[in-house]
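First comes one chain, alone, set out as structure tokens in the form predicted alone.
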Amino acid sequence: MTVNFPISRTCPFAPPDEYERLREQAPLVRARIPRGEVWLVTRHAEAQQVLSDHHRVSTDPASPGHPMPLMRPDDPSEEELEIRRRFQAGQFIDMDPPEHSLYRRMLIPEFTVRRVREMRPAIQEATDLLIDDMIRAGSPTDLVDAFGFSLPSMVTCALLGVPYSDRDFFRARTRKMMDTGVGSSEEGIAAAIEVWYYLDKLITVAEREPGDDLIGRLVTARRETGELTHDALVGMVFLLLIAGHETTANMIPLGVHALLRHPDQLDALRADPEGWPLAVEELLRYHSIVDWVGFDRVATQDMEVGGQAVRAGEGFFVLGASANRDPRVFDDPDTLDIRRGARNHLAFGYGVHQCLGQNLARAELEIAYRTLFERLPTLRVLGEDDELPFNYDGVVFGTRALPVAWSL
């Protein structure tokens, strides 16, 4: 059976209903996408197999049969083609080893457990400042605007060396990219081009006067050795800015919403704050906000996955949200269980392309959730779930607003 893809979510607490049926049908299911067909990988074990096999599987969109080019418009503009050529140089998410390994090795020191531990006081300070602002402005408020978007903006901008005063520029464009697809709509493409040109100018300035930030350190340590071209550095920072901000910005309000809808779980965390790290892992698994974008691959050799023969040149979309609800791996997977302790979820991917910034994301989420519920113990969501503007069709699942209230 061949299904049409993508498939939209309809519930803020679950992947698309169709995923369960597909997962039970087979580990690989054939699907129609806008300009071709692809394999959907529905189960956890097979997802790990595809995502970790960099010898027979490629993430490079230029590889014959890769699914992402088949999701794009048929007739790209000359400007779009030029921008693709220029920023593809630094998009290491789309590279295979050994080229991918070179870029990743440059960035590992910025995201180690030790480095993130050193950043925690600054993340805590930013969190407290934003909650102070919320309290000063008074109840009610939109948690997405007041907190969910602002905290990762502050952290990411400080890390990269991007002026925080430009956050509204990035918010408008990253939201357009995530809502419509970075490379699958004219609006998303136009927004990506604007961000790229902004970073092009910012890095040109940093090349003259590098600062004490990630961009400055890359300029100083890497460009002098010839390891990075200007365009490669722009593309790398583009990827870090989008990936590092938009995912966390969506997870903060979604996690708050889920815990407020599961008050027993929230009460357990209030009684034992040491449980927050495990709770973050479960919220990441439960929501799986990055489902198939970023989990796109193509077979470069004939292979077998889950008993299914796959030919060279056939593409995959790994369904992360389906794999994270696989009952073969997670007991009672549709239930939120903050004590589950399952760090084997695929919310950060798997294999050589596993999210480089996962340590930072975990720290931001843990500090954000714990501090918000400690300082605003009466926090509550205003409105019913069917009244909230969840972005069911977006590249990254989230909500455009989360109205909340509290009393002091």
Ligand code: HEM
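Numbering follows the first chain given and starts at 1. Basically, rigid core = biggest C-alpha set you can superpose within 1.5 Å across the two forms. Keep in mind it's a predicted model, so treat the numbers as computed, not measured. First, how it differs from the form predicted in complex with protoporphyrin IX containing FE (HEM).
Taking 2 Å as the criterion, Val144 does not count as shifted between the two forms: its C-alpha moves by less than this amount when the rigid core is aligned.
Superposed on the core, the two forms differ at Gly161: its CA moves 2 Å or more between the two forms. After superposition on the rigid core, the Cα of Ile193 moves by 2 Å or more between the two forms.
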Second form
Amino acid sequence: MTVNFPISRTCPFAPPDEYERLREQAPLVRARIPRGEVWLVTRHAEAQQVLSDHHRVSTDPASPGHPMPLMRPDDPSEEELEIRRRFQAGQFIDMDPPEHSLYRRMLIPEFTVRRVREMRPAIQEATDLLIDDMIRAGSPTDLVDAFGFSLPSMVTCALLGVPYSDRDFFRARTRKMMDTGVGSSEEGIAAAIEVWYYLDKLITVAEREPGDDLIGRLVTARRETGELTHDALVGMVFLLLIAGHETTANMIPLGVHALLRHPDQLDALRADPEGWPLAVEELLRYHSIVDWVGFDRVATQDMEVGGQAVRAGEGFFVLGASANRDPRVFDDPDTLDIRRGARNHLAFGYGVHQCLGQNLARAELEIAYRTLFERLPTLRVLGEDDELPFNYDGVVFGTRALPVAWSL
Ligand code: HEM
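So that was the form predicted alone. Now I'd like the form predicted in complex with protoporphyrin IX containing FE (HEM), please.
Then the entire complex follows, led off by the chain already shown.
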């Protein structure tokens, strides 16, 4: 049987209903996409297999048969291809090993558990500053704008060494990119190009005088090894910005919302704050904000997945949101259970492309949730869930606003 794809979510807090049916039908399901067909990978085990087999599976959109170009109604124009070629340099999320490893290796030291531990005081300070601002401006507010979006923006600026005076520019453009979709609207593309040129300038300055921040260290490493072009360096930093921003910015309000709607679980965390790290894992699994758009692959050799023969040149969309609700791995998967203790979710992916920033993301989410609920214990969501402007078509699932109120 061949199904039509993509399939929309019916409830904002769960993958599309259809995913469950497909998952029980087979681990691989054939699907029709705008200009071809693709394999949907529905179960956890097969998702791990496809995402970790970089010998037979490619993530490069230029590989023959890659499904992403087939999602567009037409081929890109020459002009678009030219823009993409320039901006594609250094975007190692779209590369296969060994090229991918060259880039990723340079960044690994920036995201170790130890390095992230050193960043925690700065994350805590940014969190407290934002909550001070919220309190000063008064209840009610939009938590996405006042907090969820702003915290990752501040953390990214600190990580990359964006000067304080440029933060408003940076924040406005990244918000525009997030609201409109980086690659899917003229406005989003225009904002992305502005950010790219901004980073281009920032890196040019750092090339003359490298500071003690991520960009400074990359510039120095590049000088020593001569491995990177200037454009590739800009591209790498741009990727960090996009990958780290939209994801965390969407997870913060969604997690706050989920806990406010499950007060028993929030109470349990208030009674035992040691439970926060596991709660973060469960919120990541439950929401699965990165679904198939982040897990687009193509077979480069004939292979077998879940008993199904797959030929070279056939594409995959791994349904991350389905794998994270696979009852073969998670008991009672549709229930939010902050004590579940399951770290084997695929919210950060799996294999060589597994999220490079996951330690940082975990720290940001934990500090954000814990501090917000500690400092604003009466926090509540205003209005009904069906009034919230959920973003059903974005690269990452989320809500564009979350009205909240509190009393002190
Ligand atoms: C809640 C937050 C986050 C989620 C859910 C998330 C999710 C993901 C996922 C699913 C992938 C794998 C994509 C694939 O397989 O192709 C990924 C890759 C990546 N993420 Fe994250 N991410 C988050 C936060 C961050 C942060 C804070 C950073 C850095 C500042 C970051 C940087 C990256 C990078 C650079 C990659 C590409 C890795 C590679 O291709 O080797 N992410 N992320």
